[in-house]
Partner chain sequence: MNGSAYASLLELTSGLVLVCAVVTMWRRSLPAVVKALSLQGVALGAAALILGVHQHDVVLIAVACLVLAAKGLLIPTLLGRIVAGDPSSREATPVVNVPASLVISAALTFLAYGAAEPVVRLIPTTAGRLVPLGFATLLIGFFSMVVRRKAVSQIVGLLLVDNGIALVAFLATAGVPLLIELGASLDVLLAVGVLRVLASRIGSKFGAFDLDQLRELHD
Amino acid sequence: MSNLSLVIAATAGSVAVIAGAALPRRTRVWAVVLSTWASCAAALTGSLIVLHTGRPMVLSSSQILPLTGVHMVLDPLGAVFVVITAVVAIASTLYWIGYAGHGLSTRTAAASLPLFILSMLLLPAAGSVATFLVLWELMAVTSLILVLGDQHERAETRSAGQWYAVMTHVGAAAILLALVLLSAHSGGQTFAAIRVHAHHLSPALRNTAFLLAVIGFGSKAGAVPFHVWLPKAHPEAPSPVSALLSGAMVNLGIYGIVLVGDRLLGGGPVWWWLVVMALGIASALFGALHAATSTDLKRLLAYSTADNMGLVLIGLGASGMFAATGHRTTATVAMVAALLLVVNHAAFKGSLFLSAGSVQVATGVRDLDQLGGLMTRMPITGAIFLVGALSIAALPPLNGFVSEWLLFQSLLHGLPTSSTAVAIAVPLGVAALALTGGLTLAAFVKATGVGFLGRPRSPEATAAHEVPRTMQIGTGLLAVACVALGVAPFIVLPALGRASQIAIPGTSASVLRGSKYLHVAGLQGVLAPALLAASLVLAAVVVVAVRRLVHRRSMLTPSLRRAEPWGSGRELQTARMQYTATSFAEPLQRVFDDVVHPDRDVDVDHVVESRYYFERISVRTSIGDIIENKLYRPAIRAVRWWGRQARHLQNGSVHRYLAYGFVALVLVLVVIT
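Stick to the form predicted on its own and return the structure of that chain only.
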């Protein structure tokens, strides 16, 4: 197949980088956006052709990278991730046109943004170790520059940048070691050569490479306990960058796990996938709980990214376990469910992060305790955020419901099984999925109800206004995708079936079929998304009609008194009478107190005339990350202690340095002999 689309995508992306670095400010943003759209359109076109035909796209050149050259192979599995990245990038850059006055307008940012997008577009097409690692490092460096953005002088942003830089490069080191081990023992550094020799590798080498890949790619996907960069970098990054990080970049961590575990190594024993599923369960529960108790809007969305990636890892783990035990149809359904979760997460999380950015632009704050009343002041942004919130809560007829329904179907039909490990893991996955759904619903009821409904709780919220039209359209594109994928998931399921066939060879790509009813081959589950949507719309119309009828009758009865909703019949309703985000989450904090470990600070101001009377009592609750505090902080302190001790080795004495050299030489001779 022609590789012209890859060439055009790379060329247009390079033009966008040059435009961002060279053009003056008044033309820089539009030139970068148009060139980036051309790059995304070319990559999107080529990926759709690959998904339609099932034939890979190949591009090789020996003149770009020294010694190794560049080798690109875009198959249906990689094409799915390219399509996701292209769609999120188009929406985010359109949003950036109106957002540029608030950030990302410098030459460095304008050049880094298209380079970041280009690296993510090309990464799933990498066909060799060298090409993959170069693109991966390029993605990591440009994303770090964008996280720091225009706020590098803020202490919180610098701290987030440090955490992100360390975690992403530790993960990159693990990925490098895993791929180098595989290529060194396979006689070549192309992925095709590794696949051919994978079954001849020793079990110890295969296990080591897989675990290193899970650590490296899991850190990029935000899997617990490698997630600590995520709730720091996402809130501090500019909103278009946050949408790209959560809607596109974390997906490539999932792609890496599938690439190494399924594509290169051809699957593995059950315990491999038990590890993946355990990471998924921990990530889903931990992320959902922290999202439900967070009051910072962007931090809430960041933790929900860990939650959703946890669900994807549960699907990948279940798929690997079912394939290892011979249940290949169920394994394919689980893989399709995981990929559909990735697609849907990109749509609703991209729209939610862009909506949160609109709120921050309009109000200057992102603390839910200071918001409120935004639905009347920012109706378009509020409606888009509501669509994203309903989608991520997996409520029909939006896209989150279909993917979680498929995941439930694959898990529930994975039993009975002869494997004891699978028989234990599957019910745990079902329980985690159910509990995560409840916590996610609570988190976004809080975010929508407290942040957008009720009365404003601060002057900033009172003065809020709608953002520029391009920001609304960019956000709305992803909200429309949430509705379309929920009502008609059949538009992407055939492509996901072909991608799953690449990940799990020997299975049928038509395991999911139907145009009106969604039939799962070999299972009893049937779903009619369009019929379900029509029923809900009809029910909503009936409710509105009945409400209007009752309202007309009440107007004819002057003895009836009208009051505001949720006002408990009071004539006067103020913002102080409403729930805040902190008070809404307090019951969950009490239930999970041993997990979240909230810090409570009480300030008491006494009346000047008497210390026995209180003028004001302030209660502040903050929730830290227990994994960061119990695991990473002690490790950082230990490294710093060793660093201080190492300074004593350098005292300027030549005699001591010669002694060090002599000891090192003796040790080398001992090891060699």
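Other form of same protein, the form predicted together with its partner chain, not the form predicted on its own:
Excluded here are partners and other molecules; the one chain stands alone.
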């Protein structure tokens, strides 16, 4: 019965692809959206059944893929990722209905979008190496087409596409090597066969496979230093695609690491997970720092994705280390925290990217220094962005707080262990988590404050107006999910518990109990999200009521001089007197000057008569990615140089080309003689 849902999902998804490719423009979008919803609904139903019963769904066919056949096994771990993808996909396709008037409505885009969604829906259900790799490649190629979108004439978009294409294929090559290595030495290409033989493999082989998988999946998840494609591709992609990339696709990198590390190889030595945790700490700090200093709204969100995936990797690393040192209950808690963060990140980052897209549609700009005053012009989008920003900044009662609390709990209470490495790594993780939290808060105060509050800084922002209803609803859907997951995380925790049990077998699924209070097994912490939310609402009501009361009384006093807030008592204020995104981030930029390496460019125009008077000073600051500049650019330059050297071989002379062949032939003959 439940097997049928995967078949229906695949069929409906294929119908959507055909509809996108064949139908005329007017009906295309609706047909694709409706059949994609059918596909998502079927996959969602199947996954919920799997999560509820805990029994995996198995589907096998030797007809579809030649030579290897298709093996699908959807267990609770995969089902969690299917559910996330389905929800984000439903919201972003709803958003796409309104967005299609502004782009992304070509045949290519309309056919690639459902194919991309379908490949992400089926990927966590892949049960064999061949099936997994085919779906992975399908996901990579369709997402590349969508990143290029209909903006592919722009130089920035093309460069982003190129970076993405190279990084995703280097990653895919690493994954291919890892999985093929494992399946070649296990005598079977199904994951079940690999799992059985994994313990008899040599340690060198296991280490190689795991490290290759971390590189491959890490590049998909945007882990530093494999993240360089992420802050380029996510901002340049059309916004519904950015939401899918950031809300659904990067998660599959996390899934891959859990799949290979925990599921196929059954956990490993402590140092494996130290590597994962180190990657996580680096990504969290680097991502958060760049998010705090970025002035491009979507670039900020993209770096914040790298930061959140870093936090998830910290959780995964901690979980692996606890499991390797025998603390399986704590390990499960850390795993649940990591998975909960994945779920929450999909909700808030999806809604943030979609609202950033709405801002872009309404104003045509992404640069925060040209925005401002959007809260009054786009109240609904502004409110949704605010919910997302509060969630990602981990403020109660929203969902980001719950996952961050859980992650802190599992790390803090995991401290007393036998291993020195763990005892050093875990506090570092906690410190990174705390610093990241602060930086993220700064980044989103900046995004909301500069982008939505104050006065508009450009004519585009002044002329902004609210976006179509479907776009608001699509974005709002995910914002509602943020609130729901924050107030009642209990609706997903049992499912996540079951998923963690798949990853780390031998523990009970109910490490997190309670329906009102959140108890963590083996730890002392208790959280009551609903009560917390209620008390916060109560506090807010009290503050508003008191303010009203005081306000009314002050209205009665006659000698009142009114001035604009923050105006130093002056009447006249211009938009140029406000804080900009750059000036807000300036102190942070100063502190982290060595890491951020900003390029400052000051142009001074003097008055003709005197060198002591300036006519105009313009200051430009741009922040590059230090890893891109110091690691990737030299490598690219080296390859270019090599290519240029090789060009000397080719000078256009027919005789030269013939001589190459002749000399090679003679040399071979001389050697064999």
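Between two forms, the rigid core is the largest collection of C-alphas that superpose within 1.5 Å. Residue numbers count along the first chain shown, from 1. Bear in mind the structure is a predicted one, so any value in this text is a computation, not a measurement.
Once you line up the core, how about H648: does its CA shift reach 2 Å between these two forms? For H648, whose C-alpha is compared between these two forms after core superposition, the shift is 2 Å or more.
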